[in-house]
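As a starting point, one isolated chain is supplied in structure tokens, in the form predicted alone.
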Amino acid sequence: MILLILLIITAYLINLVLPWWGIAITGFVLGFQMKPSSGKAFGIGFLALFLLWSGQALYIHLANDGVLSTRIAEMLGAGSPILVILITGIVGGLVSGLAVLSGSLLGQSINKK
């Protein structure tokens, strides 16, 4: 709960500053200190990037009445700007999670040398 909490807000805060894949930098150091296991570490790496990004998504979605994702949902044809927040949400949880797992896988190796 405590990584889930701490990758939200790093993550959101390292956006501030850096492009998409600062998000991946944020998973993998956090991975590498907290060590979880490896089905967890992508599992909660997915799940926080997921909400921090489909949550975003919907903000924007939502502040300028759908204009945006409606037309990036017919740029790429996938019909529904609804669509569009969830593969932003599933993109930003799948970076996250393997950052996360390849950080926690690190540091269990280390460990054990």
Second form
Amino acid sequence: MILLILLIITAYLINLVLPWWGIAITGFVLGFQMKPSSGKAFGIGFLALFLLWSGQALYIHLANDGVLSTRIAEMLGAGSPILVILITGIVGGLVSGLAVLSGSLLGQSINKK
Amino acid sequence: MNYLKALLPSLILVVAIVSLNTQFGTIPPIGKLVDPESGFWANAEIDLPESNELALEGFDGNASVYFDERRVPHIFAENEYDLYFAQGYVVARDRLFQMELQTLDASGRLAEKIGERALSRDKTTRRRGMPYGAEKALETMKQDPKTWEIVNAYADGVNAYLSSLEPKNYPLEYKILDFEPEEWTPIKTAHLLKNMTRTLAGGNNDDRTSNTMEYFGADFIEKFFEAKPELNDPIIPSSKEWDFERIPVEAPDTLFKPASAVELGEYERPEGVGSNNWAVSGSKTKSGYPILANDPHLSLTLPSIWYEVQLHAPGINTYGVTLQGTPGIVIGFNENIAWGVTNVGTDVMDWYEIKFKDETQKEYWHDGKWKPTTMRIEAIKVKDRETVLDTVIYTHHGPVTKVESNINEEQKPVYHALRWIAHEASNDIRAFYGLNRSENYDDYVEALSHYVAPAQNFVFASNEGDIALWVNGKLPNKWEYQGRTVSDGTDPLYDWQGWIPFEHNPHVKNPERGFVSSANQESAAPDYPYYLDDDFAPFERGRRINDKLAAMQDITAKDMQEMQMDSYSYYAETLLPSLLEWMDRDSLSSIDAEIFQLMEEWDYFMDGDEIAPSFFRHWSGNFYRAVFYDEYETTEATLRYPSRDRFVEIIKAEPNFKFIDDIDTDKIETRSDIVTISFHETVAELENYLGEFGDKWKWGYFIDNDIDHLASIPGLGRQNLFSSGSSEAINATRGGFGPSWRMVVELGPEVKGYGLYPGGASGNPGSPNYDFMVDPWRTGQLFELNFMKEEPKEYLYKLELK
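The form predicted alone done, now the form predicted in complex with its partner chain:
Now the complete complex, all chains and molecules, led by this one.
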């Protein structure tokens, strides 16, 4: 739970200053430090950014009355703006999940030595 | 081993990040794109823009920009530099991607930003000499201190906006297409103006006319392209007297016969780029002051090609629309005058068949000697690829293009050199600069004298009660029919021997009939001493406008707005009764009979709610094709098709016109056979496209009106807009073409303007403002234009540039 919250907060902050792949750095570092087990690492990493990015996207979607998300949905052939929000969450989640997993595995293998 | 296992996810992670950060073909970099902070989500407009004071680096002026409810900027400045600086700034703020894309396209640099898929378009752009023409225009602009000042002020304004721009705030399209905006320079303004010349005067019929003459003979040419329809109603009417002698030119004794060549598709003249404008004098209006109306028809896109703005500084207070990249107002009004434009169909683009000495193309034959060519190497940068070098040969005519020919005996390629008005040095900005400040007729004429291309019918009305129309631009002085066929590149008599002096351009001021008008039809009645072209728009729109204006009295601005939405079809009026008469009624099934009755009862208005217009346009199209396709499409050359209006006349007058027969059958068909066959074909085709006869056949759907995004990005346009209108009607809406700006201006002590374009001030697809005027446009509503005499107290928000 702590990892989840930390991941969300740090990813949000780093994304304000670094390009989108900054979320991989915070994920990796937190994974490296906290070394959750592999399954957990990916799962929590994924969930954190899925929640953060789809949450941000949902907020923008609602505040913008869906003007842009509807257009992007059509552009991507996604059918519905909700799908665009989910895609946003999944892309963030995948990268974050992989990052936490990578950090955790590397941390564990160094520790074992 | 453990390490390897531990490193594998890291490796996948890196690959994933790189992939999601890279563009594959037309697929945007997805990771970058969906990032809620800096990706497309950042372009979603959440709050209205707020008033702000902006301290801009390198700008020591002062300008206040007030945005009204429709977000039209009203710029108030203390001097001209500040004024045009602010214009550049706000246009960039609203339309950066558009202004950059248009100039990239006009300079043949698209591939540099969006990759190989644009390479062939870039090559064509350069081979027709677009950058070459812009460079010449830039030199002229430099020599005029006034023009140079405002073009630079404008560029400084654009760049001030650019330097404040962070990647997360880039317009959406940059993120989708994955490139970055670049600095704005004055030559981009020149590119943009040349682009308008390409759009409006970038086509010709030379090859097609030559081929048609070869296949069907001079009589056919005379019948369809020289003789004018009886209902023809030229812009400058025959009542105008010409008080000058034309400057003579020498014509060759016999007409050059070129090697038959296949016409280059991209030089075809599309119908649809046309426009209407008119002005009525105070004697015909309710207020006693003139009223002026204009609706230029162009390819419709989002964002709109136009941008509305008011410019206010000492010596200038003007309102109207402008092109992105052009300082000043192109169509609009000020406190004293109003003006508008429609395109002139003069022939300002000619092909010359070139005789090279040998394959090196270093010398060509002209005027009895070998003359050296020059070479221009076009280096076309391509995104993620090597730069492509393209050598273009220039003769004194212009750039040379290889034209395929599969019909001359040896199937040798033919070389055509292009003489084109866009290659001329020009300072068109100066004309708009003058118009924006004109106080009366004389100022207007002086301003027009600076204008080169694309030639326009400039309509005019003033507070002093004058109305006028000048067919204006730099026009080559040609012998009759010079350049409508491919010219002899070796004979100087085919060169453009000079220009029609500005004062000789067709024009009319305060004619007795109390109105002036233009709708791209023939510029002047046959007594006008110069040859301009043999290919103008059909008479239909022009005549309808003149019919209506002649009959009207006590005209109000509202009447003019309604007239802009008029969808009456002269085409239907002149053709449909004959089609119905020739029809074999015995062949009608019960559904057919119902359709037939609908056609008999129709009033010829191309109304979206009616089915008859759909059926008529499709039926008449099928009929036309049935008459000509069998002959036209079985030849190996590309041929020139007769225009609609002349076709109607001939087909009615000549029952035995030999093209009526279908040469693919043994039978000799009559008009009645062809009309009947086309009728049944039409029913079958419409059933096929639209389903069973019924509401789905309504013209509003069949017109297929889409306003696509400028770069054709799916989702960013507006599809299937149920609309009325037609290419032959005043409301010339039709499948993606149509009135790109509608304006009505009532002159008087308090000038009043009304207008709109299908789009919105904001070029941001994430803003509700982006397309909010599309529906009002579709239904014919105009907004009252907020023309301010002084800085307003009420406004939506305000930017203070310092």
